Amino acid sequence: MGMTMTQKIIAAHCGRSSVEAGEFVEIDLDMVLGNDITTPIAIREFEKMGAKKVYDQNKISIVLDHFTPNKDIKSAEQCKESRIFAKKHQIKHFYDVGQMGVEHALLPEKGIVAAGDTIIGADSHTCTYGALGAFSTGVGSTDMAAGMARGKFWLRVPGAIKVKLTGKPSKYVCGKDVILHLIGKIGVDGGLYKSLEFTGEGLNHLSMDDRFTIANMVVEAGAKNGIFPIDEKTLQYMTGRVDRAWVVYEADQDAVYEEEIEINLTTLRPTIAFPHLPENTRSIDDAGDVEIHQVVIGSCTNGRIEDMRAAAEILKGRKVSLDVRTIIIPATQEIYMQCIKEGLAEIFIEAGAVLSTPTCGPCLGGHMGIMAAGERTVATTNRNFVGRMGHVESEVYLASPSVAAASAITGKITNPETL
């Protein structure tokens, strides 16, 4: 019986020639990730289990990104605890203010993760790295602690869903629209504990930034991981970033998939997830007249340079509505610098937006964009649960950078094609 990409990676990392969906195995890890919220909990569990040292100081990443720059005393204490641990154990990949970025944009950018790797992270959107052809999944802080101590992870081998992409997307359709459409189609539990494996000639029209966005949000369909085949775009992205050998895995021709889904990119329209679940999707053509009070463009989902460029294209020469607080957050220092070099920062500021330091910030209701009761935000983030970005009576609408930027100008959810 053939294996999927994910199953091949898992088999290689548990020393077996093959694995099947439903089996329980223990795999060797190439990277263990934590942030300023989850790492302090993992540190305490690490010490509670009696661990004295980490399994490999080069295979642990700690990124202070959620509540940084620190918003209060509690977040400052969490970051301090993480700094002390990183220094004590000489963690190579430790990123603090000035070096940090939103973790799931930072690790690929710096070449820390690569094709064929196994990665766990104490953050649900660790599945992002499947865009590179890696097996990566989110875990709890206890699993992170065990991973730091032993370099191993115990899991059930997931079954798989094949997602075939065909056609070519129109101008204002991007990876965000693809994943929102998919979640709307199968629901927030439609991929529960499955590997979503993307394939098809439509991939030729998706950039690496598109793929990172799609892989990032497979967890919103309940998936264990998402993964993309390794092609010339993947190899080009890793070349010059990754300073070690990587391994290319391909699904077998007779790999077993529990379901196959096809999405025609040609007919796909800009898509918005209405409150309060990512599955509550509508085409931009059916969005109606929704007044908004805030726009957030950024996060581990859509804070990359292509997202910044898409927003700038819409905002250039225009002004955001005086009734809309527009917050733009490049996901890393490198992206922030690129925004300055390309003149995007000037476009944002002249349009009346605020340009923030890299941070998760408002995405999780952390800081720098909290909403009051009755307010609505169009955000390029990944979740729109009740109270996700502030008051329980506020609302989050998930959309692409182009839709978000267009909406900032008009003060209501807007199709960028109409500007």
Second form
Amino acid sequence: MGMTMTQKIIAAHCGRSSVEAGEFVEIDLDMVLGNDITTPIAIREFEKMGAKKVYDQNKISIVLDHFTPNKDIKSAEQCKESRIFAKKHQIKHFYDVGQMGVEHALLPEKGIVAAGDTIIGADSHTCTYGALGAFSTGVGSTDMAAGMARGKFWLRVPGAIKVKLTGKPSKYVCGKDVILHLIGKIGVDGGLYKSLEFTGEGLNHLSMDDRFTIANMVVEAGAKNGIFPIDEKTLQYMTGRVDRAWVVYEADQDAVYEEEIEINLTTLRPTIAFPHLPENTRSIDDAGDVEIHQVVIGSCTNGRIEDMRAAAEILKGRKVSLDVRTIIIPATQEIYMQCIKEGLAEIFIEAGAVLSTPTCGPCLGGHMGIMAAGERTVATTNRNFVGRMGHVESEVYLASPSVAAASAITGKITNPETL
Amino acid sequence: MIVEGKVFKYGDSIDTDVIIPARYLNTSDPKELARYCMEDIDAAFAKRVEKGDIIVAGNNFGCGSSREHAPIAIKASGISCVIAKSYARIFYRNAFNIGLPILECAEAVDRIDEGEQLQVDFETGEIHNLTKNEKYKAQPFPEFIQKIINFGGLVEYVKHSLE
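Can I get the form predicted in complex with the partner chain as well, since the one above is the form predicted on its own?
Shown next: the complete complex, the earlier chain at its head.
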């Protein structure tokens, strides 16, 4: 029986010629990731396991990105604990303030993850690396500890949903609209325990940054992982970044899919997820009149250079509403530098936005943009749960960088086409 | 092992941000996390919960963030087990890994109401609704997961394999 792309990577990493959906297997890991929130618990579990050393110091990444630069004393203690562990075990890919970026933008950018890899991360958005044709999934701290100790991971082989993309998106439609639309269609548990495998000629019109955004949010549909086939764009992205051999896997012609979904990019509209679930999606045409108080452009979902360029294109020569706090957060130091070199930083500041150092900060209600009761934010982030970005009576509307930037100007949810 | 307690009932897609809001993730101390458990969906939870109580919820329980702080907070609050129609996959793993018992039983979720008294037998998967005098049967765990449970969780499983 044919295997999906995900199943092929899993089979190759447990020494098998084939695996079937539903089987439990133990796979070898190419990378184990943690951040400043999840690593401290993992360190304690690692010690409880009686582990003396990590399985491979070159195959662990620790990125201090969530509550950094530290927002309070307790957060500083958590970073300190992670830092001491990283030094003690000589973790190669340890990133602290000054070097760090939002983890899921940073690891691909640095070439730490590549096609064909198996990656677990104690962060739910670890599924981002599926854009590179890797199997990657989010786990908890104890799984991270076990991964650091043994370099192995147990899992149930997932079945798959094939998502076929056709057509060509219009100017203000991007990866964010694709994934929000998909989540709206199948629901926040529509992909539970499964792989979402993206295919179709529509992929030719989606950049790597679009694909990272799409793969990033498959967890919002409950999926174990999302994955993209490898094409010229993938190869071009990895060349010069990844300094080791990678492996290209392809789904078999007769691979079995539990379901097939088609999305026509040509007719897709800018899409918004209304509070309080990512599945509550509406087309921009049905968004109505929603007054907002804050805009956040950044995160592991949409903090990459194309997102910055999309926001700058809208903000250039314009001013954000004085009633909208507009916070722009390039996801990594490299992207931040690029914003300066390309003149985007100047556009943002001239428009009246603030430009922040890389951090996950406001996305999860940590710091750098927390809301009071009754306030609303349009954010390019990934979750709009109750209390996600502050007060339990605040609201988050998920959208693309273009929609977020347009909304910052008018003070209400706005279609960039109408500016 | 048999546990008994009263029911806290919630709906579908209870996410880990409401189970333990990120503003409290600057600590991983179970006792401290327990004080804020379920705060954004049920502000009275931490005051009302007693040792042995049981959370009953709909589909996709524990969706969202991978924070292990969520099952840790639930366990430290005194909750003896969670019964739901289905679980988000990371929460499902995390619960087993830290030793928070969870059961899947759609029938039980449909029949059980807030505040009812339940008795749950983890060996047989039998859920006894003492208030309504009804019994429901939870899904058995997959064999591989039962193996990890038999070891006493992932920490012990790894410890064994490192020896």
